[in-house]
Amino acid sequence: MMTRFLASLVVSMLILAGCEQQPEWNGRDISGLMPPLEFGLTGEDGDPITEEAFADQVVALFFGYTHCPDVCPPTLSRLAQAIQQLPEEKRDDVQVLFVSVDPERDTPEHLKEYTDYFGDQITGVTGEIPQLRKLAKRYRTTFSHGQPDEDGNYTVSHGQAVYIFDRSGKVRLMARDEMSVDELASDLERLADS
């Protein structure tokens, strides 16, 4: 009886201790709920880009659009301001991804001007329909265009998830829209250390 006793206190004590070093994120820990960082896109410059250009550096992945109104300015600035409270030498360790859904307008010409008045850590990235679907699907998002007015304008619905890879490209964190810039910057820094 006590052996049983002590066996279940040792067992106990081993679990709470592992759980005191699992590290609190301030986002939401999805490690393992996705499929590592993949693409086949095209770049900012208009040559195909993949998930190797990013080799070695922690991603923040976010689907959205250059004419977006009200989602992607707000999200693609707090994330700017998050890289920017970083140590400076590793600010370079940290790239968001900023794939464009709406292929017709964005072109890789109006991303790069839009991403560029967000920071240089901000890649834009597009492609035919087709591929951006698949991209979406395999993160669990998705998006749809309106019908265009008179004058030709539409929008498009996306999800607002920033999905978080770490340098190995594994997906580790999806962000909250309630977090702060500092506990968005307090994430990036930890997954850039790791």
Contents of the next structure:
Amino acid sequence: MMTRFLASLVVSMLILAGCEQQPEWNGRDISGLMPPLEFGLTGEDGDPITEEAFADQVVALFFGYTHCPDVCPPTLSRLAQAIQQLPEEKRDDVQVLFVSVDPERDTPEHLKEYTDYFGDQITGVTGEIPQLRKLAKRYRTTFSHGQPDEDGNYTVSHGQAVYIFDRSGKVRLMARDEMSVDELASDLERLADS
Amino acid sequence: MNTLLEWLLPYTFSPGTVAFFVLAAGWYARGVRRLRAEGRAPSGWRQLSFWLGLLLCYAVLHTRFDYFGQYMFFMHRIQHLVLHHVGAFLIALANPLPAFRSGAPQRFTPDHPLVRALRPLALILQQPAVAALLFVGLVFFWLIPEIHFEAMLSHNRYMLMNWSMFLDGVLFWLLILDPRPPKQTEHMPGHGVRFAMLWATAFPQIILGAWITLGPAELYDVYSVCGRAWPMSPHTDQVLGGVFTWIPPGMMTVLASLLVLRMALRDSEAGSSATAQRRT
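Starting from the form predicted alone shown above, please give the structure in the form predicted in complex with its partner chain.
Up next: the whole complex, starting with the chain shown before.
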């Protein structure tokens, strides 16, 4: 008796859940966990830039640096490929914001050269260390600079997360490493359409 | 000087945290002063225990330590160790309630609406089974990988996590370390019950700590996703974090067991000498 009751309860709950739920995102849904997109940094042309430059666009925010040997290049290239898969008229609705946390080496000109190599929808921004710390703290991540070697080269440790914001600037998804280009493209298109 | 200031200032300023610690310190200090005037001041070591516990909890919540707690798993575990098992333990060991009662504003009488509203909640939380379940349950809850991930991403959930650990720690140890003989009030668990509470909460936590230490790799990937405070392999971080979940809380349980045992012996001696006196 009890088992039958429990079984029917479970089944009805499953049905209800199935009716109400939107299809799952491929990325991790982080809606409401973080504040909306907001920053004050320096753009690729050396001028100040804020989130207003990306009004009504889907933004994928990513912290990194151009000398990054392993994490940044594949992440940027996967994001660029995903955007290339979108229908042509939607591509400019999606922007990648590459925040360099290595302002010492990543001058605006150098950043521009680097992001242009990956694609048109990728914008590099950087700033003074306190400005960058503020943004990193806002999105609960951090970065640190390693000791320079004899040639002055150093590594920068930074988070691997890609934060995706919808057109209204609200945080929606965190892209994961193991997401394929197709999965990434499908999430970005859904956000651009909504 | 600058670096010292950097270490002392909070990573994320929280007015609520400042208010809580200022109030707790102020009420306690005033209460001790009033009790002293009445000739029943708490002993020096109890006062020391209170201030040390309060200072430790403040330090892990509202100084640079909090930054490392956010970006290193094992530092996060040390933070919770202090909040739940060490700082809270020291605060409760001080038996601070008489001082608080005496030092709190006079309007908080037993008939004050706020005090009356909180009493049923306090009675529920003081049930031995509820207190024990909450004490070890919160450790498990915040260490569920999904829950942990979101707590580290959201400022509000992060605050909720730390404060729930701190407040629950103080409540639990107040119950365990209450120095009054248990029969004085109806709601106090006896020494045997306290002993059971200690070990019923210690064993699951020991298993959890061992599992984190020796178990599957990258249980808590949020620290890789968000970046670590300094370069350390995820494996080392997890092993250290597991050890801090496993060993020191167990040691605190042993220490608390000895204290409970001592209280039980003291009470039974007092009881038998009272009987002996009646006989003569």
